[in-house]
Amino acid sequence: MTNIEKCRIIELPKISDARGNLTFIEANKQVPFQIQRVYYLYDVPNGAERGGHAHLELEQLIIASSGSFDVVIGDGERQKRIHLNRPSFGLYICPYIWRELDNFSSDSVCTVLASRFYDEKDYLREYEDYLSLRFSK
């Protein structure tokens, strides 16, 4: 299985009453790693990009907590486009995985799970050194 292949949708727990929606998240059960840090992303402004880059060992989820984006993810031969708009989902991100975030919509927020802390060094930040680095293997 290559890490395209790997790279997918996981439904979270949502728990519906008549106040409301509540979903959960755990390390090792929803998600398949121990989270190290989680981050948002919002008030994008309109037409702009996000990500252009990839990750040595860095796992992620990444959810719309409000609103709606797209997400491309490639892995130098294949690409895919998936659409997040709804908080109960999450798209999983595995290691070397080259990912962009556009299509904002005004009012997104975009929630990330990340397995690991902040590290400069686990990022591949130009598609050409990540393309080197994922065919040299």
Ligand code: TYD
Given for the second form:
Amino acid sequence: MTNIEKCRIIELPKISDARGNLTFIEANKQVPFQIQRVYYLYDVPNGAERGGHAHLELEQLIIASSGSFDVVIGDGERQKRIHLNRPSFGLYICPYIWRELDNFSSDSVCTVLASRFYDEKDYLREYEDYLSLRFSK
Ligand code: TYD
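Moving on from the form predicted on its own, kindly provide the form predicted in complex with this ligand as a structure.
Below, the chain from earlier opens the complete complex, with every other chain and molecule after it.
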């Protein structure tokens, strides 16, 4: 399986009643990794782009907790644009995937569950470096 095929939309549990909806996420259950970090992007200005990097080991689940945005994922050969707009769905991203996020709606919150602590050494921020490492593996 190529890297991009390992990335997938995960439908999360949704408990609905008259008071609204509740979604939960448990490590190694709804997400296929141990969650070590959570971060979120918010107040993203109109037209801004985020991401623009890949990771060596990090696995992530990206959720539109509020509003919507697009995630463009690529593995150096193929690219997919995925629109996220529901808090009960997440996009799983495995290592060695180049990702860019754009098309943020004004009220959007992008919540990211991550398998590791923040570590700048895990980033590939130059596309050329990414491609050469990706195809040397
Ligand atoms: P970056 O990963 O470039 O953000 P994005 O993926 O949205 O483009 O991170 C932006 C800055 O925030 C950079 O200086 C690193 C810092 N940062 C942390 O300190 N901890 C974190 O968990 C994350 C994701 C970023």
